[in-house]
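Presented below, as structure tokens, is a lone chain in the form predicted on its own.
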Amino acid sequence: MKKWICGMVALAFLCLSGCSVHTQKTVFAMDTVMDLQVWGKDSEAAQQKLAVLIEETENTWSAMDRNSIVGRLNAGGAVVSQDAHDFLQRAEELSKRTKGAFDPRLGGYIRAWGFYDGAYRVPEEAALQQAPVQWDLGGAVKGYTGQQAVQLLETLRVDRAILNLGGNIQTYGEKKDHSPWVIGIQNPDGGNYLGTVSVVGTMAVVTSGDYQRFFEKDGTRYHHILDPETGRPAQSGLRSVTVICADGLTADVFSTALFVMGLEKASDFWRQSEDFEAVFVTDTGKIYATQGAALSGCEYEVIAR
């Protein structure tokens, strides 16, 4: 790994030029706040359609709704549309690619820890051993939503957009001056951003971190990213993983999988891949970035091929 030092840069999500109509809308969905910013002649109509898409996707894939596809699958089966079938199939394929580091069937474990109802608890080993195998697409559905949003925007008269889907950033189109979108990477300890990554055009920037959802009991902190092998919060030496990828679903899945893998295995996985870049923050505060990640504003070590 080669060491790089970057100069500090101003965090600017929206350094845009031109006079396109700009509209902004905030919605609450998937248990998080989402911010939708769109530029173009039909920007307001596009936002309304995006809000409907997000709501419909949440209702369709909620693991807590008995009437959703996930609820019906876990109850014994469901007839699904071609689009839903394709999503499930892609989630399975990406799971296999990560050798199970991402698993779309951790619903039993998630329920055992109380992450569904907020009644947090540390389950006994016997409870984890007996936890049923149940679908849960929580580690993929926001990325899938980003991809669906891109498809929708392609049919509308909009110039560009940036969607913050609860930590999943989805950009669409290029700025008028062709400068990059600049996306901040959250400091796991809070406060200022650690640095920024720059992307051009339609891209997804997705972060999974142990600070996003957790609880504390008897002085121990338990986060929501579970290791499929143990059913317990992954202890991989990482605090967060950010994945930069042209495909939102892939970015979402890989951000979770790489967190579970840990830095060494995740780096090897990246070396064997050609479709994403990544930034890692360790539990000692060190930052690593793959050589194509376009990270700025911080000191970090480069992961080379």
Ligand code: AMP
Second form
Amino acid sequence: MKKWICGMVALAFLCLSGCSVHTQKTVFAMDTVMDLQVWGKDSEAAQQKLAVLIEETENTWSAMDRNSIVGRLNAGGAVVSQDAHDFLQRAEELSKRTKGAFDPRLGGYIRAWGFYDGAYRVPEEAALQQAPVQWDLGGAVKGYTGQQAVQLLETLRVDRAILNLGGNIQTYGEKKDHSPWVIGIQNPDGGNYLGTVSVVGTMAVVTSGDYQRFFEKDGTRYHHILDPETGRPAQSGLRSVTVICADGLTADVFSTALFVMGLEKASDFWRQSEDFEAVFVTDTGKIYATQGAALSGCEYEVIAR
Ligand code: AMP
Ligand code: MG
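Given the form predicted on its own above, I would also like to look at the protein as it appears in the form predicted together with the ligand.
Up next: the whole complex, starting with the chain shown before.
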């Protein structure tokens, strides 16, 4: 009995000093539900810090808040912090790589469609022509948050984590048994996942889809990913694009941009790039995956180099 008690005490002590604790938390931010799962000695503290990071990032980059950096920039103000400057610069560089398919200055259009206040409307062509050029980082900020989260986790005693930032998945570290993280690709029509992608280690898996935010008017669906050339919802023949990339911000920018480009241009863009893989779902329900994307559980066509 005594031995048994000693054993229990030793185990409890070991756990207190070194056990990998798993904690899970759901937060609502950036207009979406976020799920934070963390394993490690500091998992509880890490989660609290992650929740603060998410809230701060939302407040800093909200296009709807006059006091955010975006709000101030749109009112003619200047960027104040080095971090903010770096984010904007990287977003601009990535935008250039996409030849403007990702455009961080579409805020005027987004407002014209009512995506900020939920007062949805189909704007007249004249209203789109006159829409002011305004910053909107909505297509990049969740990926940026994932990236910031990775930097934070690196400073803590965390073994691994998987963060679902409203459809933007950020993994951190390796699973205990070294098996890959398995991430579902949403069916744009709802219901079960279409298939899964597997990734190993710290990766971002980011999806842009026409089902994520939209409204319907007179039988037509208007979604939130706009073609910068027309100011209207991109009609590229795609329902969703998932980008798999080591860098969260790049994944987020490219998922939006590839959606705008459509399958053919996006495939060429991938052939000219080395830093990401992608999965496409078309509006006829076909699935395509670049040759390095570890997709399974569904039939699909491989896009080769
Ligand atoms: P995502 O879900 O990452 O594709 O981002 C969509 C959000 O990005 C929208 O809600 C807008 O705030 C913004 N957005 C829409 N179209 C574009 C575009 N072509 N380039 C950059 N941002 C966009
Ligand atoms: Mg995006």
